[in-house]
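A single chain, nothing else alongside it, follows as structure tokens in the form predicted alone.
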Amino acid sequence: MFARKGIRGNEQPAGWLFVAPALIILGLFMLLPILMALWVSLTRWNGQGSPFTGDVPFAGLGNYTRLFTDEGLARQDFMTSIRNNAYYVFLVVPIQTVLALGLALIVNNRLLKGKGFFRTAFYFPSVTSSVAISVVFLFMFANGGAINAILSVFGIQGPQWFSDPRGLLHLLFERLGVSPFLTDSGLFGLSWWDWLSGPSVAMCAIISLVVWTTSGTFMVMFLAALQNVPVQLEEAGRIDGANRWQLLRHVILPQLRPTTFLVITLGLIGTWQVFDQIYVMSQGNPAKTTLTPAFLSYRTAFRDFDYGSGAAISFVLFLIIVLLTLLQRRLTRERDS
């Protein structure tokens, strides 16, 4: 019997034991795995067998340092990868943000009429299998689809979307005639032309797909905040003089900032663990304009059969979202003070 203090007693006993089930399941379906994983990054496994046993040849940080010292191919896929998913959050996140906010707002709005449609329109495509819906926009972007079938309609040619390597910022400085320049030095095993490549055509496809199917979400997170913003504020801005945008910015927008940063954290890991769409769609090609880090582990580890490198990779991947999430909860709060 658990010692009495005070009135209700000493219940941090009584606390652990409730608790015990849910840290039993976390650590055994989670952190377990995780730290199994970790072992794998340290060695050089090639799937056959225990990677526990003593035959698995230990491979330290060998794998980590492949991807950022050695020149070879692992480094340079590595940090192409880097650049092709850099670029998809770049575009993904704020578009994604500002979009799902525009139809929060106009959801929200007192006067509009058939809410509950156009709330299941918005979201509907947030709950479709990312498969399907990765599937229908592989013929809508065919080269006779219905994208270059639109445009056709304007005059306008078409890209050939999932054969074309180059990126939108090549294709821009060939429009003005600008040759490729700073080919010569680079950063990890990446010329600076490379870096500077922009999103290709085909990851523009994919950002348009992965934007109209997370803006839903997102829409219902800032419909939620909207409806706790209290209507007394809105009604003081309104008798101080300010208009629309004033009150969107003045008013609204600050009440909104904690669900804001929830909503570009999300993005941000989200975006940074794209796989479903890159494996339907692209399987990283073409020219590896596509390839993203998460699919790079999987190609790594289950086609390749280097598990270590996979898991390496894994864990860098990891690191690169702890490190922008604590980034953006740092400017986050000096902005806010």
Contents of the next structure:
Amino acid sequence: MFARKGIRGNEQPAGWLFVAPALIILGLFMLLPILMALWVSLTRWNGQGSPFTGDVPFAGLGNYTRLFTDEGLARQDFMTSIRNNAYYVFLVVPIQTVLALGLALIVNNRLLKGKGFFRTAFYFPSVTSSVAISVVFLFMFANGGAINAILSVFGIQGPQWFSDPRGLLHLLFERLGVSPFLTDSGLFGLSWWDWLSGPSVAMCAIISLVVWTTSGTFMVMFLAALQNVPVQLEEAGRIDGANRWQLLRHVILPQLRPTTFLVITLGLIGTWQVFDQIYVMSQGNPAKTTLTPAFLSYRTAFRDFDYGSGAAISFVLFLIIVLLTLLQRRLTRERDS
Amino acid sequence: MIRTLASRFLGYAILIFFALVFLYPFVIQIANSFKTESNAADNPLSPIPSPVVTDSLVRIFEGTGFPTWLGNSVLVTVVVTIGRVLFASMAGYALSRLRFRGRKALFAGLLALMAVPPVVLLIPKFLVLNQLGMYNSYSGLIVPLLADATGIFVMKQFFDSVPVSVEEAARIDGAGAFRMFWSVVLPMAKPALITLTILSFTGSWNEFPHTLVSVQDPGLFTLPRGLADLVSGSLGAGTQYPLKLGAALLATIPVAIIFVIFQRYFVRDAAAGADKG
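Next up, can you give the form predicted in complex with the partner chain of this protein, since the form predicted alone came first?
Let us now look at the entire complex, which starts with that chain.
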């Protein structure tokens, strides 16, 4: 497209001048670093000197194959982190979606007053600092903390949340008297028994924190969508004799479908990025049951000084998230067209 | 009638239950900041400190790096917010209104950058800061945050939604591109600028991962980084929860104030998120 001259004048220089500051910063601190990290992920750089000299040992795809095909600690840790994050996603996404929808439906009820207050109350946690709020939850989930105090009211002795590595499914099997099975065979260096651990008790504490902080944001999205549901539709349903449940199931939920899709995909994208809470609350402990790919990549690079492997983990995670983002954009486009 | 009453009662019961779930952690946080350490350990749930002590608050200011972190956080937040608002509105305006070669490619690139998850940028950002000699400095802490793709997108969408007639009038008066941007376009864009300011303020005030890979000197820590450091045991003996909770509380207050004052803009952000997808 050529710039047209005339009454608008020549906007070519002005255009580039206006985008220049943002372009330079984004190029220098987003695009360039990604290319640099792509190179580093092919090396065994240990943090000494510059990674862009001939002295740095070249690893080829070694850092990537170690995550998938080579037997060893690197693959075991990576697969453990994938397992942990998968359980985290399986719990956080459905719970926060249902909770957000439920809260939105109740807050939106025309018969109830104080809508503004409740909306504020539910939304506030999501604007606070993830680090600050992790400190609060660390205190609440402490051994003699608030959560265990509440549980003891109901006669339940709470676990030592952040030092309990037992998986929920393993606990369930134990309760049912099932002894460990499939411990000999497995996939990617983890036995099937290990894959089937379920989220650990410690991970459940982090899950509850994340659900608590994000539900409010998604509730606001659902509220906005609910306000766009035509009142006539609801009235028509009511005249046809639909009860409240049928109205929700057959009139309101279909109208909310696009928003629900959006909330679920945004949830899927966000949950693969969990980092701050892990860093503050557990650092991947106990027994690596709260290790996630994001934290593992950080730890591998900045604690073990294996920047190549850390960058490789980042790119695998990048791929997972990009695929989910493409899925989300496709769904949004289908909705719009 | 009775059914309506019953369902209304049930509705309030559920709302109040969840309001407690969402707000009581903050009550616990405030109360325990004013408790003695043993009182906090024995009665973590109680909303009333007995006795009320301000020891931990005093120690936050006298025994930790809190004053330094606070100063750094204020500096980073002010500079980053100004930079983001200015650069994002300039770029958003150009992408929406000015006709120049490469505009479409730039916008496509912007959409691609928005899909990059921040958490995979940890190692890359460290690499570039290290290479440019900006690691462990204020410039490393601030400059990479000065522009964000989402902010530019928000501003472009805003300018797309505003009719061009006002600018056309100014154009006939012979105003240059930058003067027109400054004295005609920006004043008109007030609602979008407020949204962007709030977004940038909370974003940079709460920013944590970037500080982790850009600085290591405690003198350059911001509040989230300092807090994380407190928790990971830089305090020495004991759990010292009243102190940690108090520090976290102080770090939350500015965002809480902004939230209460500008709540409708926050709500609009989230709702806009639903639209843009």
